[in-house]
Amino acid sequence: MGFYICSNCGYGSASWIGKCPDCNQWNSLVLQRDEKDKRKEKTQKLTFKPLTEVPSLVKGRLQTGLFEFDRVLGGGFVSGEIVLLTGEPGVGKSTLILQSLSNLKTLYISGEEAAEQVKDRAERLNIQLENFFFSDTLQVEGIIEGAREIREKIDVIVIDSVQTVYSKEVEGQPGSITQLKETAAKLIRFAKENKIPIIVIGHVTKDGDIAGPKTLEHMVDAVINFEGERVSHFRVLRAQKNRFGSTDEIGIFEMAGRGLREVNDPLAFLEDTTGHVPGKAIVGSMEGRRPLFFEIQVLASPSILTMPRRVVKGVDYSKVLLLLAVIRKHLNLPLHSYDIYVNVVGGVEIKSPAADLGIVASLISSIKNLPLPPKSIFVGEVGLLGEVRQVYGEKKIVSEAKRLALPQVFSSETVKSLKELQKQLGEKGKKAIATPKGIVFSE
């Protein structure tokens, strides 16, 4: 007796159903081979050999020439590597691919854009068209067969996007779970056998996660995410997974009229380091092996709501709520009567806990309406007990800050607790009390 599996979502049923009860797709259940038939297969003999006899990976990497892109990959492509590139629609994934691969012989397979559209973008970016071969073939078996014939003429293959590619051996629409698994498996097998890197572009869901089964992320060698707000000119390339390099490195780009421009300045996200206004703090964090500095702005406004607003952009929302609880507990600030807005300038995200101290400092500054010391930076993680902890690369951040004329540093070396921070920022030992006329400080 057979078993029916939905080709769209993987739902299983003992009998055929016209409409899948899980994903509501019609005629998507496909009969799978009976377990009895599977048991008739010939048992494969175990083959093995010592690791000492296994040839090592080629140490040399295929570099693109775009340093920020190579940095995230770990120095360039490894032979036979499969890279999954994701990002929000319109963030600039296609632009990044064209610019980064302009010096390599590239087979560009697109199921979303016509050849004329790709050529128009390449000409606008002033890219050498001689290095690109375009194809709109979407059947994975045809792609592999054709790529074998021109193997000596290409350095890398781009699939844009994996949700549009399908296999003739599997039932289901392109982009379904079974199709994604089968096409990815065939592409990976081809890449490993022919020692050619493949970049696969994937869609993201409305929640920002990679579309498709989690198996797709496990199968590939590297998962890199291109992120940034459309209203911002900055873009950040992060590695979520990298079998051949670090996941700590990030690449920073600026979107300009002629495409993406690499950013090497650690102060690129700061418009002004001398500003002396309440609610503004500069934080430093290590991104890979280099320190970067970001501006955090906090606005605390008296609220008329029963439940005050908490609006956060650029840092983790849950982390901000945790910091607010720590501040209320240890600094006695009346946060329950304030709407609080937190924003990282530049449309980027800070994932490092090194920003904790800066968030707390800018919040204190906004509530008390006292500007923070000019040309100062904040580096440190805040614990639940109100202590300030050392973060990764703190000494390097401090050293870089002093080199960039930011001499006053608040870190775990100079500030041991939030109470000590509050004293250093001006109101020594005073308690903030909300009154109809505003905040009053008492001993």
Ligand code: TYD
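Note that the rigid core is defined as the largest set of C-alphas that superpose within 1.5 Å between two forms. It should be emphasised that the depicted structure is a prediction, and the values quoted were computed from it without experimental measurement. Numbering follows the first chain given and starts at 1. What changes on going to the form predicted in complex with the ligand:
In the core-superposed comparison between these two forms, the C-alpha atom of Leu421 has shifted by less than 2 angstroms. Once the rigid core is overlaid between these two forms, Trp26 counts among the residues whose Cα shifts by 2 Å or more.
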The other form holds:
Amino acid sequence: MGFYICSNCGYGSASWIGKCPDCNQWNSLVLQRDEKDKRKEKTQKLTFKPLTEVPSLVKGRLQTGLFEFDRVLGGGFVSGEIVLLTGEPGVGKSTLILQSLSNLKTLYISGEEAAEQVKDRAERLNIQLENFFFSDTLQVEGIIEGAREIREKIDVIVIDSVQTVYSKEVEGQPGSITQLKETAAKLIRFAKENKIPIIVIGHVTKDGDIAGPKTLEHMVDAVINFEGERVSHFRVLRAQKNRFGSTDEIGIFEMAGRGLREVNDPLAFLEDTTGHVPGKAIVGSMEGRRPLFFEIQVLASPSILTMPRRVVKGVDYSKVLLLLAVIRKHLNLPLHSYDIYVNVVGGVEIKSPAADLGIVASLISSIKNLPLPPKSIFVGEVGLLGEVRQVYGEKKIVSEAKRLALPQVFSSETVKSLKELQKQLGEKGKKAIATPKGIVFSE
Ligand code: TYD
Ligand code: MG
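Previous: the form predicted alone; requested now: the form predicted in complex with the ligand:
Below is the entire complex, every chain and molecule, led by the chain shown above.
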């Protein structure tokens, strides 16, 4: 009996159907090769060896020209590693690759841009061209055959992008699930057999594009995402999965006129640490093994809506809703009469709960219309009971803040609860008191 798979979305069916019930594509179901062929296979007896005799992969990592990239990889490429580099179109993936691989002998396969375009960009970026071989061959069988012949001359292969290459052995358009899986499987086998790292670039859209490169995540060794808003020049490289390194590390870059610049200043995301403006707080959090500081801005403005507006950028939306609920319960602030906007400066995203305390502080500051103490930072997770919890790496963040001349620290050491926070902030100026008619400020 045959089995039919949709070449567009991967839907399976025991009989042929004209229109895929899952993705509504017409004529996309194809018969899979007969399962019986596989059953004829002879029994393969178990073979094994002690792990101590297995050669170590991690020795002799291949370093790129960019320290921030190596940091995310876990110290460079491991031989035979396959890395999926994802990101939205235009975020800077091709630029990152050109800049980071200019010291390695690179076979650059592009179905996205013509050789002239790639060369033009490389020249603008001031990159040595000697190390790059360019190819626009997109058939994976051909790529593999050619790459095997020049294996000795190259250190790394880049496929830009996986949505443009295809295998001649399966049905479907380049970029469809069946094609993605087949090409990735072939490339992985080639990488392992020839001990050569391959970087596969995949475009994803904001909502993750489930039917796209995400389906390859379990097949590859590392999934590295390049994030950033088009309006901001900061770019963050983050490993979502890494078989050969930690997923905690992030790499930070700035997109400038001459390409990406590595950022290693922990205060890079702050525009100004001294300003006395209500609604702004500096938060510290650990990103990988280093503390970084971000500016949170909250605007609370009186609302005329029955369902006041909540607009959030840079932190998790449902986290903010949770914090608002905690604040309502424990600080008794009439949040329902305010529209609330939350933003992180620089177009970056904070995933750590360490920012909780700063979000609450800047909200109190905005409602009270009083700036937070100058040169202060906030670090702490806020619990459902209104308590302030210690976060990972808190000591390190605090000592780094002191070193960077941000001496006043609000953390689980100095504030135990939101009530205490409100009190401490109130002492510096007027106190906000909730009354049935709204907020009043004491003298
Ligand atoms: P690109 O690497 O082509 O993105 P991707 O491969 O992810 O689609 O980069 C695209 C953007 O980067 C482009 O909109 C312009 C910007 N850019 C700069 O700002 N400075 C530069 O030096 C370069 C090369 C690109
Ligand atoms: Mg590109």
